[in-house]
Every structure is written in structure tokens, then in C-alpha cells.
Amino acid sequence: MPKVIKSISVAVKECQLDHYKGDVLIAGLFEGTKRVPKSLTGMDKSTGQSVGNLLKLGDFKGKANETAVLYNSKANFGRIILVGLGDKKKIELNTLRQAAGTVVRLMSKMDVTQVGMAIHADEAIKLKPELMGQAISEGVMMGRYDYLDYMPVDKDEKTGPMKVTLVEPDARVAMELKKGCKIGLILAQGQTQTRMLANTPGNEINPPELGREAQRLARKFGLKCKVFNDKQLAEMKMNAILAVGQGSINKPRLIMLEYVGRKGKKASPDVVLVGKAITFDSGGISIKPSLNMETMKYDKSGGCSVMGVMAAVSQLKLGINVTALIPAAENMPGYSSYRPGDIIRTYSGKTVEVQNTDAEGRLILCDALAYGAQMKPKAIVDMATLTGAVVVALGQHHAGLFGNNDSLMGKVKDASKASGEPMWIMPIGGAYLEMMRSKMADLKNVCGREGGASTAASFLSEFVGDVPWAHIDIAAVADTPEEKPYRSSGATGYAVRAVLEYLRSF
């Protein structure tokens, strides 16, 4: 098990690589590199050609996220860590993001506190320095995080605080790197906030407790917060949220967070964010199989992502108004659970026939989306672990992106590419929506396996009116059982940085 890094910071220092003083210096090399790049020759010479000798031996191939540790006693730093950057022709920001996460996870197994990082330094990298600084700092924070809240940690298993310094000899480039690092750290902290909440088990976080977490977050970051309890939801006729949560002793909530970046006359929010937060999903009466049911604590990931985004929005001091709506419920079987065959009159007035109580996410979202649409925002973006069908369609490599506005979806997709959190645009409406029509009500909440991600998104489209809307189905990517070289297992915080990139460009 890696050691626990107590804390980590990222800074930029203007100096020659061979003048850096610390425990370790990290450099990146492309796949197939035969000679030491010009940017690393001074450093290599100061270490007795340790990098050059390794390249001659051919033991380091430079494949993406491959690592090698070299020890030396001649330089100001006792170790060199090489990290592979893969194919030079395919270099992108996510290459650097993953490389930074990879070396941080490797260093968590070492006793190092002063870390110099120069993975951006190869002259063949033609990316903007500010964006490189942002991506590297995001990767550092992503690699640092491990969910160990319930694991006993001995003193000898702790390290840090760790100081990571991006080393750059050019003053102009160093200034740009510093700008990027400032942004990257805020975005990464929002993602870490999300991962912490999403990883927390259902016995620790239920809908009322998630509401209290939102209130604590609001106090910390200067947001406005209101939490509607079950009695208030009944008065508001939020019947879909209430139905999903009525089988649990932990009653549902609707959490509203507000960030005001445009001072002066009160105006509609520019963007409404909506996040599904089923704090635990048993499936209700349509109960899930027991295998892997423990992962259903991650069914709150959409709501947790929205909270992480709002924390970062406040720190970024964006000049827009953003309102977040997080419908929270616990979907449990019980004597008071909602049933297949029930017909619910939702907040919008539309009626929905329940055919499967395990299709609950779209029910809590439909009330929140309709409520948000009444605010007349310029855009609505929702995030939800909505369907298993999107996992079948896209695997664990893309989130599904749906919506009613091509321009908005294009902007969100561009933001997803910049953040290294890819999304794939998928179809809605038309025949998919017809599949969701009921003989007993306006809509039904399921219609079979075929096109399940698109039919679910089509259902949601009925509750946003003519407001531009994008729906991000993160069911395939919100959590992972496998550790990556650059990231721990568990919650990923997927789409937090992508949505923040969208908001920054708004």
C-alpha cells in the first residue's frame, strides 16, 4: 500500500534543471527516444550521463506512464525519475496530466518531500505553457488522492508534506506555468472534494447528511445554500423525489446552492447544474442482485460532482451566476416504498407510470430539472449515474452526452476534451421518446433494454422545456474497481473538471 501523503503543494521555480535542489527531479521522455533531449543535457551531465546511459541500454522505452528511478550522488538531487510520454505525435495535455499522477503515486512509496518536476520541458512539446501548468497540477492532485478514511495508518506509513516544484529556466514560460498551476489546483480540489463525498458509504452519508455537507461547503466557500426537507417538498409538489425516497427512514432532500458572480440587479442564473444523488440504491421493490450492490454508494456521484464544481466556481471567482440543484434520496424497499404500477404526478404536472422502481434516477431528476427550467437560465447541465445501458454502449472510456441544443453540447464536448474527461454525443428524441410513452400516463419510467441510455435521456428532455440542456450520463466512469498508474480505485470525480472548463468558457 502507498504511504499517505499528508499534504501536497505545487509551485513553480525559475532555474536550470541541474541547479534544482531537492530529493528527486522528474523528467519526461517520449517513446523511442535514443538520445538525451537538449533540454535535459545539462541535468544529464551533472549526474554523470545517467539518463544517456540508460537510453543506450534500451531498458527504458518511454511508453505512456512507464517509469524508471535512477540514483546518483553527483547532483543536487539524489534521484531522477523518468516517466514515459508515449508517442510524440500524440502528445496532449492529458499525457502530462497522467504522467504527473503516475510519478506522484510512485513517490508515495518513497520518503521524498522536495520534488522537482520537468515533464513539460522537452522542446518537442508544443503545448501552451499555461495549459501545461494546469494539467500537471491537476495530475499531481489526482495522483495524490487515496480513500483511506477507514484504514488504520501507522506513523511509518505517512509521508509529507510534499512540495512539488515545476522547474523552468525560461522566466516567461515560468510565469505562464504559474498561472496554469493556480487554476489547475482549484479544479483538482473540486474533483477531490467530489471523490471524498462519493467514496463515503451510505451509512455515513444519507440525504439529510448530504444536505448538511452542502451547508458546510457553502459556509466554507461563500455560497448560498437552502435544503428543502420532505415536508417542504410535499408543499412544493415534488412528488417524484418524495416517491423514490419514501421507503427509507432517511427522508429525501432537495439541495440548492447558489453562486453569484455578477453583482447588482438580481437576475436569472446563467447556468443551472443538476446532479443525481441517490445516496444508496438498492433498487427498491425492484431490488438489484446482491452481487456488487456495495458499489451503489456511488449512485450519488452526480450530486457530489455538482458540489465539487460549486466549490471550485467560488474559488475561481467566475463572472457568472450559477445555481445547483441536487435531489437526494435513498432508494430502499420497505412497507412504505413506491411500487411498480404507481402513477406519480411530478412537479411539472406531467404524470409518470412506474414500471420499475430501480429506474429512480430519472424520477428525482425530472422534478429538479423542471424546477431549474422555471428559473429561465441560459443553460442547464445535469450529471448522473443514470443507466447501465451507457456502460454497454461506451464501456469505461467515455461518458454519454445528450441534449436538446447542438451548440451547448458542442461546448461541453470541447470542454471534456480539454479536461481529459471524454464524452460521446448520443441521440435522443423521436422514436426514443415514443418508446417512453405510457398507456396509463404521460410517460413511463422504463421501456426495455434497447437504447436504454437514449430513452432515459429522452424522458428527461420532457422536463426542461425549451431551455438549452445537456445531460451527462457518468454511470460508466464515475467509479472504477481498478487502480490506474495515475489514479486510485473508487470514485473518479469524472466530469467535474469538464463542467468547470465549460463554465470558465461561458
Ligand code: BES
Second form
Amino acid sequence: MPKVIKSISVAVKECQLDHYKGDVLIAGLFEGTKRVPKSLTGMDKSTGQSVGNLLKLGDFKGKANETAVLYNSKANFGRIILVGLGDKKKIELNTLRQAAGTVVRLMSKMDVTQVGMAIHADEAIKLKPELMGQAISEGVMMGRYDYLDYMPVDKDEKTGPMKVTLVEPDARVAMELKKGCKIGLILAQGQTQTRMLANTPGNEINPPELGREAQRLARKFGLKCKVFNDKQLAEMKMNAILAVGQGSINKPRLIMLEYVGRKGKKASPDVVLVGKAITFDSGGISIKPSLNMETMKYDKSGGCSVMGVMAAVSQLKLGINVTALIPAAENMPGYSSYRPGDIIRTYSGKTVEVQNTDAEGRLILCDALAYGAQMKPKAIVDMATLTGAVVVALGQHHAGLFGNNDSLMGKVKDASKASGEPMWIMPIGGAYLEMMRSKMADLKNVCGREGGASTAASFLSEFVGDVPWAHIDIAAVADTPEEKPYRSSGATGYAVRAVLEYLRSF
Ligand code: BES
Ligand code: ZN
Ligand code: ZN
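Switch over from the form predicted on its own to the form predicted in complex with the ligand, please.
Once more the chain from above appears, this time first in line as the rest of the complex follows.
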């Protein structure tokens, strides 16, 4: 597990902004602000009008995620950081989430420990205080995470404690912020858990090791955990998971995590979560080109997301039962690999002709989905870095959302809006499913390139029976080479908070 974690905490304090004592006070400003907003006038006075002066000089435009650091010797805090909130008419929770992440990243090389934050304070913001508290604490956590395990820690990189305090003069608002903050921290910690796991390279995390990580997580968060090894998978006839994993010396696993939050004797899950965990996807015999192949350590992101969700579910103490299934395999070429032409009798009994060993995600998922569907849950949600085609279709700004039930997809989509991790509904079935028929088995694992995200999802749909099911293809969004002002590059944990919002609304 991670060796370097940058310490962070978030609390709420009822207090006038100018009474706050600490190393820095942070305020938000809209684009085009000409005069110091009412919420900041007292604070501005105590610093000798530093904000007012800056606005007069016009160096700060207030564009989203723009920042300015002001120094003063008069106030209880030696610095003010202003962060831009963009267009006043377009303010939403995600603006605040990103603004919070942005200032936290900006401060990572400053010598600050006590951080007062009041980016929610402008009287023009009409968002619910509880939701603002949640979004801001999510942003703080998101901004604070970097993958540093193998980096010589930069002397200037402050990993020591950063104590963020949301400062709010109104007692009632402070209460609401506090409520939201509690939830935001749990959701964001789940997401950070996912990012830590997903960033860990393939030489450190292989399927058995991921199983051990799940056991550690289960112990820490009070979940039940069962890890099926390759022998047990053979007894269970999980032949698709076994086929994908057979080329690696690191044998496949099926990880099961259970959370029981609902009283009553029927312990069956309300929701089954399934996550693709290919700890490294070389493509197998249908080997991938070497350019960017290193990013295929992120092919376990769906499984890592499900693990992060489960950690948070137990912290939230939700009153539902959730079971997670994480099929884990390493897709490698070798003398014992599965091959193009192989026909697999999958766990469901359906047969699949392998035409490309690089389309392995749908294979491990089909066994896990069929196993999950047998539990007769009210819903199955899977997360997977499934297709390059969804990267082409939607790019970095939406995950692909597919499924067999409009109401379930609608709920997941709404949850994704709330969490600021947008998803876009895409079609399955019909002609897309027909494209996946084989001449010698029930299905084949690939067809032509056209509609590749929808044909892959249609393949999966054959394994869930009539259980309401949603599939989130996170191939484009689970990792990114691009650093943003509000978060580091690498694993993003995209959709972890969205799935948690869905479960909270269940
Ligand atoms: N893990 C990949 C999908 C992927 C591609 C994830 C790019 C992240 C970024 C998956 O196993 C895969 O290789 N899919 C193939 C399927 C094809 C052979 C039908 C793809 O999308 O190219
Ligand atoms: Zn692949
Ligand atoms: Zn893959």
C-alpha cells in the first residue's frame, strides 16, 4: 500500500472571517468583480484593503481556477489566497469543488498548516450550504492527493499536516456545512483509496495482491471479504476469468466484498457492484502496440473503483446491502495463454469464441455479472475500462453509460451530475448485439470497430438476465496524463463519487 500520503483534515468553524487565526485565508471571487463583496469587506479592512486594491489594479480576473496570493502583515493570517469562480450565472457545486482543489494544490509548496477557507461565502452564491460543504471538502481531498510512492520526496513538497477549516459566521450555515463536510470527506476518501490502488503499478499489484488489498480494506472498514483463488474458480466453472488469467504466472482471482447495512433475515444484496480488474493488459497473444502500453496498469481501475466505493459505503453506514464482485486477472502472452480461436464455456453456460485476446474485459466481467445476477439483486452496476471506442466517442469529458433499464440509468446519470463526473447514455442491444453473434458459439468477443463501446456493452447485457443493470465504461476517464490545477495526473477515481451518490439515493 501507499508509502507517501499527504496529511489533510477538514473541519468547520463558526467565526467571522477577520477573526480567523491561521496561516492563510482563502476567498472566492466571481469573474468581473469590481467591488469587494459584502461577505469579504470586514476581512478586507483587517488586511489594509489588500483585496480592494487588487480589484482596483485589475490583475485578478476571477476566471475559474485562477489564483492570486496576497500578503499582509496586519491580519490574523499573513496571506490571502483568492480563487476565481468564473461566471456568476454559471456557478455550480463543481466550480467550488475545483476551486478548493486548486488552492490546495497551490499551497502544496507553501509553508502553511492552518488554512481558513471561505470560498462558499459570497452572498451571490445560492447553493445549499450542506452541498457546498460536501463539494468543498471533496475538492480539498481531491487536490491533496498525489502519487508519490516512488518519488524522492521534494524538500519543498509539504506532506505534513494541512488543516483546512471552513470559516462561516452564521451558526445555522456552519451547521449545514459541517453535515456536508462529513459526507464529502467519506466520499472523497473512497475516491482517494481508488486512486492509490489504481496508480500502483503491475509489478506491485497483481491479482493475488489485489485480493490481499481487498482483505486489508475489509478489515479496516468492517466488510466481509472472500477471495476465490484459481482452484476455486475452476470448481465454480468461472472459465472466462480463468482463460484470461491463464497466460500469467500471477493467477486470477475473484474478489467478493460484502456490506450488510439492512436489518432483516434476507441478507441478499440490494445492489451488486462489479469492477473490471485487469492488473495489467498487454493484450495477450493479440498483443498491443508498445506506445502508451504502460497506461494499461490502469486497466484495473473499475475494480479499484468498486473497492473505494465499498470503503465509503461502510463509513456512510448506508441502510442497504451491497455486494462487490471484482474479477482480477493479468492479461499476458505466453506458452500457457488463451488464444484467438479458443471457445470458452463461461460460468453462465453460454459459449464464447475468442477472436481477440485483447477484448478480455468483457470475458472476466461476463462471469462476474452472471454470478452477481444469480443473487437476484435489485440492481447491478459495473465499472470498467472496457473499450478504446468509448475514448473516441466521448473523450475525457463523459464516461459512457449503458444498461437495460432506463430508470436505473437515469438515476446513475443524475448521480453523476451531482458528483461532477458526467456520463452520457449510449445504446445497446438489437443490431449491436447481432454483431456479436458467432458462427460456432453463442457469442464472439469482438466484431468490427464500428460502435465498439456499444457492441461490448451489448455482449455484457447477455449475462445479467432480467436484473436491472447499468454499465459505466470509464476507459477514457479513469486515468489521465494531464495534470489539472485542481488534481494530479494519473488515476482519477472517476465515477466513484457518482456511484456513491447513486447508492445514497437508493
Ligand atoms: N483495456 C482495453 C480498453 C482501453 C483502451 C482502456 C484504451 C483504456 C484506454 C480493453 O481491454 C481493450 O483492449 N479493448 C479493445 C477491444 C477490441 C480488441 C475489440 C479496444 O478497445 O481496442
Ligand atoms: Zn484488452
Ligand atoms: Zn482491458
